[in-house]
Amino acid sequence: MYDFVYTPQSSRVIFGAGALARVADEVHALGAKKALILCTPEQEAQAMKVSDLLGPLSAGVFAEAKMHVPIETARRARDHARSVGADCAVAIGGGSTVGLGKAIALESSLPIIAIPTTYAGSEMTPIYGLTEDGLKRTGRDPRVLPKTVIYDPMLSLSLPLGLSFVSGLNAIAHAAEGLYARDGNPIMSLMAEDGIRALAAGLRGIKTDPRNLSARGDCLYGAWMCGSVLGHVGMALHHKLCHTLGGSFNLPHAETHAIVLPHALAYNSDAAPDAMLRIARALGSESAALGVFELGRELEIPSGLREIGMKESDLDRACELALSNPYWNPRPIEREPLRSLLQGAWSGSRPPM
């Protein structure tokens, strides 16, 4: 017999081919009437063809989007928006540019609409992270939850393949934590589950075939899903592990994420069989740590830490840093194993069985 809280959130999503075209008509029926276009520097392009389709509610670009979101850079934003008078924020790209949108509605409680081009998955969480003076925090507020999610399978055409890679292993972790999240429950493994399948799929597909809009499309449902799952139970130790690695050592979101995974799996892969069996399922596995280690090899992703600028004379600082404020996990967090985790996951050498 199931035992369980769930509290479902309320974003409004948009999904289809084309779904851009309709960003106006959302800005309307959020009642604003001035929207800043957020994006990353390289994504410029991109916020331009959105603040052409708001025409009169475009309250201009800030493309100043940052990995990791500085402080700095979120005050700079808010600072900004306000000073257009915008009511409103659209965030298009990935989770560096969403993260931004949820900065700045933490303080200001401006709504945002999200629009993805990458599959990170973050724009269905409550979920936000700031980095100040090496240190990443994150938190959760429903303010920050984007009231819109356009999901439109022709802006992530243009995603190089790479980063199509690293960013769908991002989402899947995200899903394979909330199988075995200490307020887990069986809707959330469903989509959980579900996820993981449509990201693993559609990531052979557009490997095969980048401009498949139909495999685009699976992985935009599998980032939906699983972020979704992020947004409704808490995290363990493979996020810990990333957002340390990510805000202390300014390494990239996703590869980091899409290289510790494998590792974080093996660690806790007796402690939680029936979630291991659920990720190997989906994967098409026997397990999942290798499942996911196979995948990332198939897809020719960065294998280890060292490959994306980690030094290994930092692994002892990330370790202790890691053991200072950890997150709950279904394995006790240990120095020793955890030290031996980081390693592996450094060296990029196959996970334990």
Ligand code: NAD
Second form
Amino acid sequence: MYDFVYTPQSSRVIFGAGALARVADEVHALGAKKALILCTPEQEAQAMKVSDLLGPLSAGVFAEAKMHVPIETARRARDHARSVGADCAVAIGGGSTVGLGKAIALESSLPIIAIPTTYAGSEMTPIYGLTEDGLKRTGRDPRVLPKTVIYDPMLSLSLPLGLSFVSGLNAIAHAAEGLYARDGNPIMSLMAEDGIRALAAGLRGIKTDPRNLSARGDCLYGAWMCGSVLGHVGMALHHKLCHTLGGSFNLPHAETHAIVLPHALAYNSDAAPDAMLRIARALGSESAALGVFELGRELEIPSGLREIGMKESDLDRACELALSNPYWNPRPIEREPLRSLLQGAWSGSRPPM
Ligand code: NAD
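Moving from the form predicted alone, what structure would you give for the form predicted in complex with this ligand?
Full complex below, order starting with the chain above.
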């Protein structure tokens, strides 16, 4: 029987090939007059294009976004936004750039227009992260949720295939855990299943042809669905474990998610049979864990944590760290099975059925 609470969090969404051309209209729609454009150094050319499209509405480009939003970068961006009189920020890029926009909004309530170019999904969540003295602090605040999101699949054509694949699997992880969330609801489950289906099809499509715009569109649509799930419901073992691995062993974010997911799903599989059924159905597989594992093999992502810099000798410490901070999960977090999950993720073996 249904029993849930659902509080929609809404952003305005503009979706379509070429939608970037509507960025000036969207700044006007917010009633803003000066938009500071945020990006990483690698995406400065895309940000300059946004600045050209904005013309007199542009307050210039701040091209210093970095992974995990160091507090120093956030402070510099906030000061810069103030000094140029920005009354809105346009973040064009992946989770790192959207994260910088959120760090500005957290302090100033400046409205954010997000233009995502990866599949990480941060643009759909009120979750922010800031790194100070090597420690990443995360929190939720409705002020950081972007007011407007422009999804333009043409912007993701330049996303290298390897990054596209791990980013897409990172998005699938949001939906997969959303399907067994303690505070889940039927709307999020619909979005999660459709998001996984769209991403699996889109990722396979771009493997065949990286410039297939329709497949890029499927991926971005899936990212929207999966990001919304992350924004609405709580995550569990998989996300907590990846946060620990990324933070304490400096592993790359999306790759870590992509590698760990099948093993985390195998861990939870008996405790969340309905969720597993829906994940497997969306992937066209008999099992959720194996479906994700086989998709990863097909996309040729790194197969184990050992391939992305994790030392086997650090697995015991990773296990202790993961146990030291208790959180809800459909199956209790226990030392021995958790240690064997980590071993499997490290070596890249097939997850147990
Ligand atoms: P990213 O934003 O760090 O981008 C990775 C690299 O790819 C960067 O150099 C970027 O400039 C480049 N890039 C992005 N799009 C490109 C494109 N279309 N063409 C060419 N290059 C492109 O990577 P990410 O995986 O999107 O984000 C990871 C970060 O986001 C992590 O810090 C993670 O914690 C955070 N995140 C936050 C949330 C949230 O809800 N707060 C959700 C997911 C991820």
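Numbering follows the first chain given and starts at 1. Just so we're on the same page, rigid core means the largest C-alpha set that superposes within 1.5 Å between forms. Quick caveat: nothing in here was measured; it's all calculated off a predicted structure.
S214 shows a C-alpha shift below 2 Å between the two forms [criterion: core-superposed Cα displacement of 2 Å].
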